[in-house]
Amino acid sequence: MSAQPPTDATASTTIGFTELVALLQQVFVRHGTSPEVAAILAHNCASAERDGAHSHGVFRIPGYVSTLNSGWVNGSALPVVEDVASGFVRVDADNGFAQPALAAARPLLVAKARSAGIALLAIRNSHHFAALWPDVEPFAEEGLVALSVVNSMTCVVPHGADRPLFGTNPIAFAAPRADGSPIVFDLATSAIAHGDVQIAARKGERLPPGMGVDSLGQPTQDPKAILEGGALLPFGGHKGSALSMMVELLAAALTGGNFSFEFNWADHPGARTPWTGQLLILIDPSKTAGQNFAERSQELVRQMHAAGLRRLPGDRRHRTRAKSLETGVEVDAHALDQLREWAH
């Protein structure tokens, strides 16, 4: 069965969040994951779609299906959690997805952070194919501060270089605040997320200048030229490039995972998930001196608004989330039909 994303723009339809999660679970199980892994991935993917993060929602399912069918990833992986130090937890993801590994380590990680004030989780031998903010936001909802980095497949040319070496290498951060939803951001260290380039190519849209280069290394605004032998550029020139290098060191070198350039999926036609590593740092702000951290966060938000800032990181996601939970999750109609076909 083909696992290609829809190529034509079609009308959208709505589906309840719970119904979408259940449908995605069926798709994952049907294509080789255990029910436990399917439940975690389905909730993650449905959450991204619910919140309007379309490049990491239903759009990703063909890639998941193709990867699972290729045998590249272990859909029934059993992560091995290792308690290695007072503030250090390691997880071998068993060549499975990173989110089940995070879920397996979560109780120990939180307990260590509550006890020591800070704890680190190093995930290796893992595949991360989703948005990064869902990994950190739940911790902030519990009053913790969370920072996570993950490296991906090689598709970004370092500043001053002439060939791709880094991944899009996102950084996600979440912090609680007193009178509102957590402050959360998730940004790629590339000028644009790879999924957004794919969506632009599917829609026939051009990209803004400075996003990427073609196969000859020349600047291009054509997303297809970037995807077909070209590469992305880091955001902010040498600054984004330095951050991307930092992510490689933290997510791969420190965890024992693969650098973006170290794995080869040539023997697994259809594989699309990067086989790398992930690092997550958790801080308990109740250990700090002075005023309550969440109140201090809220004060910062008040001052940002007073300075004229009308939209905080994560605001659009939370507005879309509220609307989706009230009226249903808006999904491309053709994509929804494809999901139902894959599920049954």
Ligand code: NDP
Contents of the next structure:
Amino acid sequence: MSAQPPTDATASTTIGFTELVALLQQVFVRHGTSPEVAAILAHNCASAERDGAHSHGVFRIPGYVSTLNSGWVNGSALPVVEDVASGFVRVDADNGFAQPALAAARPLLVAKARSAGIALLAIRNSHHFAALWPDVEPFAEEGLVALSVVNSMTCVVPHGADRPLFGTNPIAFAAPRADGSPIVFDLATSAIAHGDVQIAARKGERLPPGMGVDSLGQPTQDPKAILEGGALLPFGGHKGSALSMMVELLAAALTGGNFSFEFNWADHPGARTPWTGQLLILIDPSKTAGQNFAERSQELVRQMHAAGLRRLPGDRRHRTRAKSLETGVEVDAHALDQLREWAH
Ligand code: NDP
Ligand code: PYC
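Next block: the form predicted in complex with the named molecule, after the form predicted on its own:
Next comes the full complex, and the chain you just saw is listed first.
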């Protein structure tokens, strides 16, 4: 499918998924990544746009371009994969993006999970600027259970504290099920993702109560007040705060990456990508549940629906994906023009 011409500067337009991937790939290469890194990031970013995960789709490209231009991240990084123990793989991402590091470690990680029943991947010296579900969903499509955490940049006040310390620190989980796409959730441990605050600020929208505080530590629903000297709150008070702390420990302390408060990008104007770490745990459920696990997860979904549940995490994404693949990925027309400019 080829792109439809935009009707006006603020309208949305559509572009075929494959065409969007190719365009993004050109943008990444033009801004200093290797073709291999470009292919991985372009697919990741286009997939987010395709699924309606807007805070981590095309919206992120100016940030990628700016961070690459600043020299903060290595766009042609060569990740170094280490086989540490029977169930442990370690990767030094070479100050590059986390997704190419995951791709480099993937075959060894899957082989270990299938042989030992469980395997852990510790990525350090990495930048993650994307949604986390693309890192776990493909494993569940292969019958494995996957859990991943990544820490970001200081912008969240721990529950009961006075100043920001944690990142927005998402947790993503994926499990196979018998009669449908895998069960997947992916959520920031902040009350709202930083990307969504930026989008609300850009649109001039107010946020729901309880998302963040202004520079004086006072509750605010103004996204600009959060972005300009304010901070976010964890979701669910002390509970989300504890999960965010766990993410710092697993994604940074355990991997050898930076805590969200440990890196300083002040000397790299334009830097946008958190330089931290990521942890991924893979479980082969056939080792404990035989071929039964996917049936059991299907049964859980059946019972949830019988209890009145209408929407599972991931349902909205999959509906948007189906529509995008049928009629094209909906993209802001102005953003698409900008991508074409950057690509050429
Ligand atoms: P949301 O709050 O929008 O969604 C969180 C999860 O809940 C999703 O799996 C979503 O499924 C599901 N969900 C949402 N609403 C409902 C509902 N009414 N009923 C059932 N399930 C529901 O996500 P966040 O704002 O917390 O995070 C957005 C993205 O930001 C994530 O992809 C995350 O990885 C990314 N992020 C990345 C960071 C990084 O450092 N790289 C840092 C922080 C966030 P569905 O998708 O189908 O709507
Ligand atoms: O939306 O919070 C966020 C985020 C941080 C890093 C990448 N995305």
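These figures come from a predicted structure and were not determined experimentally. Positions refer to the first chain, counted from 1. Superpose the two forms; the largest set of C-alphas matching within 1.5 Å is the rigid core.
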{"property": "Large Cα move at A289 between the two forms, threshold 2 Å, rigid core", "result": "yes"}
